[in-house]
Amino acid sequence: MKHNRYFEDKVQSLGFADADGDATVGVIDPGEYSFGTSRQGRMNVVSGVLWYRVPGKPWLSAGAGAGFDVPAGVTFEVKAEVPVAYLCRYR
């Protein structure tokens, strides 16, 4: 298990691997953040509402139980108005 901290600890996650592959589970404090990706992933919102923008797409939102795909090799943006919990599965 690996503890990741970003943006002065406003985004934190735990990285792990299980039978379904590599994943991170984390919390995003209110704010706007940009992340670079090296692998394709699926972000699933567990709690709260996460606004996101992947290259070539407008800002969209995902609430608890919803998610979105992030392509490999891009920078994507997120913003949260309340704390957001998420699970990201890498492919």
Second form
There are 2 protein chains.
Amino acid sequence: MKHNRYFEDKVQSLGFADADGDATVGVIDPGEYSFGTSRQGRMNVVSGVLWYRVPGKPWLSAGAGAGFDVPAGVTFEVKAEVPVAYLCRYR
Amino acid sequence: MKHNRYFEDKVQSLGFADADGDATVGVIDPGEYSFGTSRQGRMNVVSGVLWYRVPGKPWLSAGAGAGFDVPAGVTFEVKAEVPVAYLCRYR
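Having gone through the form predicted on its own, I am curious about the other one (the form predicted in complex with a further copy of the same chain); can you provide its structure?
Starting with the chain above, the whole complex follows.
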């Protein structure tokens, strides 16, 4: 298990791997952040509401139980007004 | 946000607080662990299958989307055969 810290610790995650591949669970503190992706992934919100914008699409939101796909090799933005817990699975 | 490590880093969590109170998201690596609780909480499995035993009950399992309540002031046991991601909410 690997502990990751980003944006002055305002985004942190725990990385693990299981039969479905690599994954992280994490928390996004309130704020707006840009992430660059190296791999394709699926973000699922576990708690809170996450606003997100992937290239070519408008800002959209996902609440607990919802999520969105992120292609490889792009920059995407997220915005949280409350702390958001998420699960990210890589493909 | 607070990063917590237990059992030689085989259980790690990220603590946060929102309108629903205090919560942690974490990962439990394969193994068996005993936790003492100071506060009442609800454990929800986000990924994987978690076996658990709370006082007076047999071993039971919870998969993704399921969970169980843990009273304050008890010791409970969990057992993971694969890495398990969870969300714990305190009351």
